[in-house]
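Just one chain is shown here, as structure tokens, and it is the form predicted alone.
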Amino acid sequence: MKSERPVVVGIDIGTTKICTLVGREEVSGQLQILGVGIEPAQGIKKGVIVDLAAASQAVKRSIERAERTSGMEINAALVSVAGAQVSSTNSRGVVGVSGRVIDQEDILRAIESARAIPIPHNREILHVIHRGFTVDGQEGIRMPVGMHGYRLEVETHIITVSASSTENLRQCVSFSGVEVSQFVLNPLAAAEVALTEAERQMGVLLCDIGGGTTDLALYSEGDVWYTAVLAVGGNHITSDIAQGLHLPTSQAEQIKIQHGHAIQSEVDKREMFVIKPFGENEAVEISRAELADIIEARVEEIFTLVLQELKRSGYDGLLPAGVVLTGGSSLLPGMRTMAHRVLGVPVRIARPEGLLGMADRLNSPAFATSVGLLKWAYLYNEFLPLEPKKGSFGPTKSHQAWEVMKEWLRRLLP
């Protein structure tokens, strides 16, 4: 009998929503969604937990909903990480080749050498991303296994995160009796469903605009070259609307979704809608163009900050494939046009595609990270397997297949 692929679980803990997904990859490569648990986030601001009790309850409700819809008990999951507590740096590792022919042990020693960088005691390494190897001075080598040489170098991009932030996330999830198998940076997870291989090779920026943060990951020559997290997102647009029109935040969010537009010139000035501001006894009419004026200023600022971050990285000229937008805020009309106007490169909006099962609500840019966590688990399942057993999920051991290891080394090292 054909053995089934393992079932995996991802928990996307965002500023506005908590999304727990249970899924299995089919032989065709499509994801079968077996369980979904979506709950409004509480106790989280700009990707950081500010109220542990409230956040734990929200995560617990999301997990319980996913368990009910899947009919299984969850006890291990991959969890997303975002927020301004994320930072990155570049490092190079150098080792001598032990047997004149490079093997996997030499590669691992080189990567361990690159990892040996001084970091503050309150930070920990989240990902080590290799960007190419050099053998005896010859650069640009993708996979040096089997090559002859005496000196092996690896250039890496190392992402670090606040240790206290990850511990708070771990505690949130463990409150529901679920173990964190691995933390995954938001834009890296979203990239697994948003980017094509051609875009990764040519040079592309993934821009995940969430509620509290805008997460960036720049890919070139198939690998991640740069990552950053900006502490601005869709909630700032909502806040501007609430202050500009003197509305409660909940009503401002609803108006943004129903009537919002990122470019004022594309809105008919005759279009009106009704609101009831603070201090008014009766509803008043507001022009949609007035709302768009408020939104446009903030959206332009977000993409200006993205452009500044690109220039700071030095890779702003490496984007022939342009920018790919994901995240709930990318659904706002006019976002793609504004991004193209400010960044001056091709822009498209990506959403998860080819999903099976309980996927009605997931075909949206807002769930790119959530679905990407499941994809991530299968890319590295030799190291992070989650197998269903007697109605529960838990980590199991598996053989270290070198073919899988090569793919792991080729793309990203968790």
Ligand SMILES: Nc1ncnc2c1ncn2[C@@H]1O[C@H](COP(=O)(O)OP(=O)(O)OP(=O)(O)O)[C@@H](O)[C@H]1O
Given for the second form:
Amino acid sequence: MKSERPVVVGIDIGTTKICTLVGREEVSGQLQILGVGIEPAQGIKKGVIVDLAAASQAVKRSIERAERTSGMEINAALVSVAGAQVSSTNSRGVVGVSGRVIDQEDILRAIESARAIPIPHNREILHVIHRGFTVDGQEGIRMPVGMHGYRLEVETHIITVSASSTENLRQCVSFSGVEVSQFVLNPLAAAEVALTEAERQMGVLLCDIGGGTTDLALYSEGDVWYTAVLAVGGNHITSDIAQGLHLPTSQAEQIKIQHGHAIQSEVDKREMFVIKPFGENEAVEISRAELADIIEARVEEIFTLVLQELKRSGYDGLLPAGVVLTGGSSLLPGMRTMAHRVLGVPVRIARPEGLLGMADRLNSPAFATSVGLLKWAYLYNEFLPLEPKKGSFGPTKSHQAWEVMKEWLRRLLP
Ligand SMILES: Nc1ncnc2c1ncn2[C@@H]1O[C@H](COP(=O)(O)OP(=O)(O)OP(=O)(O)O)[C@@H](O)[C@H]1O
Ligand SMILES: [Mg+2]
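Same protein, the form predicted together with this ligand this time rather than the form predicted alone?
Starting with the chain above, the whole complex follows.
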């Protein structure tokens, strides 16, 4: 019988919420959620820490809650990364093999050569994703180990992030005595929950619209081809409502969730609700269509920015499987329609499914990244001890990160 799999921990540090999850993969392949800690975020703007003390306290509350609900002590976790400091590029690595059989070390050398791109000293490599090899000019080889050849090339997607933003995240988590075992780019974690293998093969865009950021990851032929983080999200919709209707942000957020719609023409013009704007003693009635008008402009803008990114990636018109939306803002009625209208491809909304245990609150597109972190841990064999571990992972420097990555690759390669 297969033995029980190790317990893993993910901390999704979002602009509006911090979500710590403790989970374990069952023999059936389903995720059992053992502990949940969801807390409102503080000190984070557009996915980036702007107040370390406030953010650390919020993260602490989330971790403590996950510890209480799981009855376990958390010492290490995977942590999500987003924000404007993320950027990505494609790079090709080439090495000579001199006619012998290609082995693991050749693959690592090829990937190492792809990594040798100039990176400013204040940035570090977050992920190196290899997606296909070429042996002696023969393209599209998925795994060349065991083949003969003279020249091995690898195509990679390299994601870098500002070293200070990961350092701040690391500090924020270590305030609770928790070590970061790996950072994972938000949309890559969400994709593990949201996308099917068929979609990834066909060509699909994962689009996670959260509070402060819209995170994109484009997959084709099974691999990641493009990633981007846009600094817009649901909070911008809320602040447009607050400004347009002269409301405090908290009230604007509440009416967005209660009455909001992304398509004005789909709302009945006679539908009214009451608000209490600044400078008014009495509550005033406004129509739902007026609210939708404000929201529609911003949502259209968000998807137009997504379209621009798609064009930049060179993949627009090449997404047979369309777009899959996650993130809390995809709950806004009309989002699917607007996405389809602007992007012109099929659109669906995804949420974590098939979870066991404490999964009630996680059944929302807002938790795709949080649950995705747990899946990522198993995918990369990244088992996190719940006791402190000597010499554990923690890619503080780019070189160290590469050493960790090499170790994973060794394990993954045949
Ligand atoms: N029912 C709803 N209708 C409209 N918007 C919603 C709804 N529920 C949540 N949202 C919006 O979703 C956003 C939060 O989404 P999410 O939890 O995915 O963000 P986050 O992970 O904290 O932030 P980010 O990933 O951008 O850093 C908020 O702007 C919130 O207003
Ligand atoms: Mg998020």
